[in-house]
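Encoded as structure tokens, the following chain is the form predicted alone, with no partner shown.
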Amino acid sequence: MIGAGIVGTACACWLARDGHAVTLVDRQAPGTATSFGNAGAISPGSIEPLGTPGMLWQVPGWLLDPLGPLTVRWRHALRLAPFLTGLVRASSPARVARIAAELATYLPDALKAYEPLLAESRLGHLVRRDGMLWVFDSDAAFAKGQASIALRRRYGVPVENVTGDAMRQMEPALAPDLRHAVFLPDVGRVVDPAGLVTGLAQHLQRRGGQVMRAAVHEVTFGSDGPDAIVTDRGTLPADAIIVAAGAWSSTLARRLGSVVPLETERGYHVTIPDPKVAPRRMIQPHGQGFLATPMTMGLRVAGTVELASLEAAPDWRRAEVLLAKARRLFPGIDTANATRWMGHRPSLPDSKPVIGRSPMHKNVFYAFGHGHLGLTGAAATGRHIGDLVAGRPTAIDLKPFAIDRF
């Protein structure tokens, strides 16, 4: 198993449940890379893709506004052109409807798929099921959000209208100028994302699995196909190889014969250790590209999308923008001693992950490209990978998530 983020670790745990001898390999410790800093949402209703109708006309703005909710660093625009082209193509009304329908088959069991892992690892206390409040700061914003609300309702996602008075009762700390809200009761909240990944990795080890800190350099081939991975700590023989290396997966996939337009959506967060006022549940302001989530270490304000390379330096002004937005959302907040972070979401133009068997090698499986759905979909992905490795039928048709769809 290559990759010790939440997706790779969840896959490893599902495989260990089937009795497989699993070695989880990553150059970093479990939960210390992208999975460390996410917004904490397990959201079965997140079926709307990143690309939506009218996106083409927004591209110039992405290039000109380095601090917007979605920005493209212009120096990287040429290299990002294939991804951006695919993103725009995926944003037509017909494609959006199709993608939403496909994600609607994958995400409904997102929380349920975690249940056996949480029970066996005794990590259930890290997941709260108190829903998410989606807030709107104007009548115009609420009107614009109706398409997203309708899309969710079309596929059975519970969305409840909330009056202004009810919104104040639910979240007294919110800014008084907020006009509208809806409540998504099925959203789960992880109060320590890094702790969840670390805890699952420890559970894997208690079941006899191994966790190895090593950089994967190559895959070797025998007469029947891939038979080992070469790391900076030696060569590991493998009956099956699962690639779940997040934003670093495309290089491995290419070596194994599959080319994918994987890019990194760079996300930022600030965590405020003692905010003085904070929400009781997850809050998402419409159209602003971030979530505010109460966690054990404080209030985390996380999100935005910055398209650049894996190697580009962080633009910490984006973290300062998140702090400014937190002050507007919660007027009484104290942002002193906030910490900042940047990570790399592994994303594909159609906002769907790659989940499935390699079309080139029967013992290679892929589980990457989850974008904003890594924490949400990790346990469900792990269950599907477990079924594929065991030769069992999967609970859903995985063809829409195949690596060769591109």
Ligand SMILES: Cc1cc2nc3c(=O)[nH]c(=O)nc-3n(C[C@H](O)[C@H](O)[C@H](O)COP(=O)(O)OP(=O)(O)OC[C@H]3O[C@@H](n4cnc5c(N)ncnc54)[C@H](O)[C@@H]3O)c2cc1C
Contents of the next structure:
Amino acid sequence: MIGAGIVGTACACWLARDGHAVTLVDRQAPGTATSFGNAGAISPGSIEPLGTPGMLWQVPGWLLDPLGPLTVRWRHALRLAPFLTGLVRASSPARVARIAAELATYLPDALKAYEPLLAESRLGHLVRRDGMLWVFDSDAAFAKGQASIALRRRYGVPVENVTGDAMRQMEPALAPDLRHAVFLPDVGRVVDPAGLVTGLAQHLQRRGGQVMRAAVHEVTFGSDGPDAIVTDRGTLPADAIIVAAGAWSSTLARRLGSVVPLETERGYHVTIPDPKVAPRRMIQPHGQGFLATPMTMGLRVAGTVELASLEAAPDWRRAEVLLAKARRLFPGIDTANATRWMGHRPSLPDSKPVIGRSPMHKNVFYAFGHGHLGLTGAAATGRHIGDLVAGRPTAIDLKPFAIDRF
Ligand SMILES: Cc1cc2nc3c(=O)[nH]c(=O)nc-3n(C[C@H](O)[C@H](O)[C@H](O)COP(=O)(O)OP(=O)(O)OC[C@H]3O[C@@H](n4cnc5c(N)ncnc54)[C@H](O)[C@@H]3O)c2cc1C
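What I would like now is the form predicted together with this ligand, since the data block earlier showed the form predicted alone; can you produce it?
And the full complex, kicking off with our chain again.
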């Protein structure tokens, strides 16, 4: 298993349940890359892809707004071109409807797929099931949000109307000028995303799995296909290889014969240790590209999309933007001593992960590209990978998630 983020670690746990001897290989400690700093939402109803017709119209305005949810570092435009053209192509009404239908086969089980792992590892206390409140600061924002609400309802995702008074009772710390809200009761909240990965990796070790700190550079091929991975700490023979290396997966996939338009959608967070306000659940100002999540270490405000590269230095002004947004959302907030972080969402233009067997090698499997939904989808992906490796039928048709769909 290459990659000890939430996706690789969840896959490893599912494989260990089947009795496989699993080695989880990562150049960093488990859960210290992208899975360290996400917003903590396990959101089974997030079937709407990133690219929609409505989104495309808003892009020019976002790019001109320094507080906007999207920035592009144009120096990287040439390299970003395959992702951006793919994103535009995936944004037509027909494609959006199809992608939503495909995600609606995969995401609804997201929380359920965590249940056995949380129970066995005794990590259930890290996941709360208290839903998410979407808030809207104007009638126009509420009108724009109706398409997202309608799409969810079409697939049976519960979305409850909340009056202004009820919103303030639910969340007294919110700004008084917010005009509308809806409640999504099915969203789970991870109160320590890094702790969840660390805990699952420890659980894997207790079950006899190995966690190895090494950078994977190469794959070697025997007469029957790939037979080992080459790391900076030696060669590791493998009966099966699973690539779950997040935003870094495309180099390994190319080595194994598959080319994918994987890009990093960089995102930021600020975590405020003593915010002096106490939201009770996740709050997302809809359409603004960030959410606020109460966690064990404080209030985390996370989001925004920055298109640049894996190597470009963080632009910490993006974290300042999040602090400014937090002050607007919660007028009483104290943002002193906030810590800041940047991470790499592993994103594909059609907002669907790659989950499946390699079309070239029967003992190679892919589990990457979960974009904005890696924490959400990790356990479900792990279950499917477990079924594939065991040769069992998968619970859903994985064709829409195949690596050769591009
Ligand atoms: C600001 C922000 C907020 C987010 N909020 C949410 C949210 O609320 N809900 C949600 O579901 N998702 C959210 N996400 C997305 C989610 O965090 C990611 O989709 C998820 O963490 C990806 O997990 P991963 O295991 O694929 O990748 P990672 O966590 O990045 O792990 C990949 C691992 O592979 C290792 N690796 C790579 N190449 C090699 C190599 N050659 N050799 C050895 N090791 C290698 C890396 O070191 C790394 O540890 C958010 C993301 C961001 C940035």
